[in-house]
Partner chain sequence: MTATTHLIFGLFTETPLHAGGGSKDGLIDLPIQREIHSGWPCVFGSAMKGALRARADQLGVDDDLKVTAFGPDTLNASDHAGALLVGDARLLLLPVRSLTGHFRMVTCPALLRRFVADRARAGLTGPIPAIPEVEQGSVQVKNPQGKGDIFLEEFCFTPQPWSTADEWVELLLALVAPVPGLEEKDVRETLASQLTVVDDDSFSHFCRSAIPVLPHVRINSQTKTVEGGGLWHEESLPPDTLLYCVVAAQPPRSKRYHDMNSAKLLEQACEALFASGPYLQVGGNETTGMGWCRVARVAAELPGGEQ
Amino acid sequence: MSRQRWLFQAVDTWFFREARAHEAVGVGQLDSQFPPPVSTLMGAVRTALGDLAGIDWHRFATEQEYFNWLGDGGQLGAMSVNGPHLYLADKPLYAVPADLLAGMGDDAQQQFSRLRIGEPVRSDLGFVALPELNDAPLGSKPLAGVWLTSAGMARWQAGECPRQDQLVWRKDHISNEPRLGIGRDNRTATVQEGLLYQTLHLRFHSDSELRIGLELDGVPEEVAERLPSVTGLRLGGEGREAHVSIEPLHASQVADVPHTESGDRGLILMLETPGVFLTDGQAQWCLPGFTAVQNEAGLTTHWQGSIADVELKLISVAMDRSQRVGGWDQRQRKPKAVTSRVAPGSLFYCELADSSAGLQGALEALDGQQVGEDQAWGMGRLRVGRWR
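Go ahead and give me the chain we just looked at alone, the form predicted alone.
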């Protein structure tokens, strides 16, 4: 088996349909998700690999001859994926952490600040600590439509705010392009009444080097040897063209871990990719396997569990609203059930359950770990930062 990095760059517009239905109440226009769900990208990748292997897709739908390594839209067979990640040229970008705020300082310049975790308060969750403002300028709010460079992520992991030049803004690379369409009856070559619709495509600026990347593992050597270094694929709604670069990966890259200092309270776990946290089939916000710990009054004070054999006390959480993801089931030719995912950039503030254990060793053990469901799809990958 071999590993490759697949990098997708737009040729025309792209459209990655949001989970809402056209006919849902209040839907006047369907937006486009970006970056798209990993299942959308893997659908294009699996089709390309299957074509290269000479698969008869009519037989595949019923006999699953290549299922063991190629999988289907529900499971990836022998393959696994890390991503999707965004790249600016060949430099990786990261989701902005949920504690990062932007406001206007006294000098009329944009100023960044971070939420801090306050003292425990009585809430519907129990007697727990919640995020609160930390000397933020008036009007500060969470950043949206922006990503961090590697240098910006390193500053955040060290407990600092990134600098302005360490942010990449979506508006500098992508414009929204509204489209108007109508359903058509191909048999009679006439329009269908009541099927007028609006969608919002993504138009990439002509000088943009923004790309979507996937690290793919598990492709058989005999197929990987025939992969081109550059190709084109149809991607997303309406099968729009994507320029794809494929490069082999020979070893996993080890990310830098911040150095802790005396006085650090604990560590922050950040979701680098979406998380699928389920309990009894229901979506949850809490780290999988963590259970509530209550005080003498029966009020929850924190949650406790372990990741990679590191016993942790989950003290607080900062996160954006969950992502809603649907899709199309090609085999059964019907929409997939819409599911919720914890958004990338979500933060989990943790202390070590054993205060005598080394905090630096915990950071090194936890960075790059995955939590939750669908890990073969790249879900739930963690980065770590200092909690000062």
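Return the form predicted in complex with the partner chain of this protein as a structure block, the form predicted alone having already been given.
Below you will find a single chain and nothing else.
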């Protein structure tokens, strides 16, 4: 089996339909998601690999001859994915952490600040600590439409705010392009009744080097050695093309882990990719396997569980609204059920359950771990940061 990095670049526009139907109540214009769900990217990848392997797709749907390694829209067979990540040229970008706020400072310059975790308060969750403002300028709000460079991510991991030049703004690379479409009856050369639709495509600027990357593992050697270095693939809705470059990977790049200092309260786990937390009987925002711990008054004070054999106390959480993801099941020819995923950039503030254990060792053990469901699809990958 071999590993490759697949990098997708827009040719003109892309359309990754939000998880609503054209005919759904309240839908005027259908928005486009970005980055697209990993299932969309893997649909394109699996199609390309199947074509290269000479699969007869009509038999594939019933006989599953290649199913063991190629999988289907529900499970990936022998393959697994790390990603998707965005890249600017060949430099990776990261989702902006949910605790990062931007506001206007006294000098009329944009000023970044980070949420801090306050003292426990009584709430509907129990007697728990919640994020609060930390000397942020008035009107500060979470950053949206922006990604962090590696250097910016390293500063956040070290407990600092990224610098302005370590942010990559979506508006500098992508514009939303509204489309008004019709279904045309070519026999009468008129619009088909009820087939007027509005969509919002993503138009990539001519000079943009923004790309979507996937690290793919598990492609059989005999297929992998025939992979080209560049190709064109259908990606997303409305048959838009992606220019795809494929490069072999020999080992995963190991990310740097920040150095802890004495006085650090704990660590922050950041979701680098969306999380699917579906544990029975547990709130979908909470780290899988973590259970509520209550005080003598019966109020929850924190949640406790372990990841990679590190026992953790989950003290607080900062997260954006969940992502709603649907899709199309080509095999069954019907829409997939819409599900919720914990957004990338969501933060879990943890203390070590055993305070005598080494914090640095815990950071090293936890960085790059995955939590939750669908890990073969790259879901729930964690990065760690200092909780100062």
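This is a predicted model, so every value here is computed, not measured. Residue numbers count along the first chain shown, from 1. In this text, the rigid core denotes the largest set of C-alpha atoms whose superposition between the two forms falls within 1.5 Å.
K.L.:
How about I182 - superposed on the rigid core, does its CA move between these two forms by 2 Å or more?
P.N.:
I182: C-alpha displaced by 2 Å or more between these two forms.
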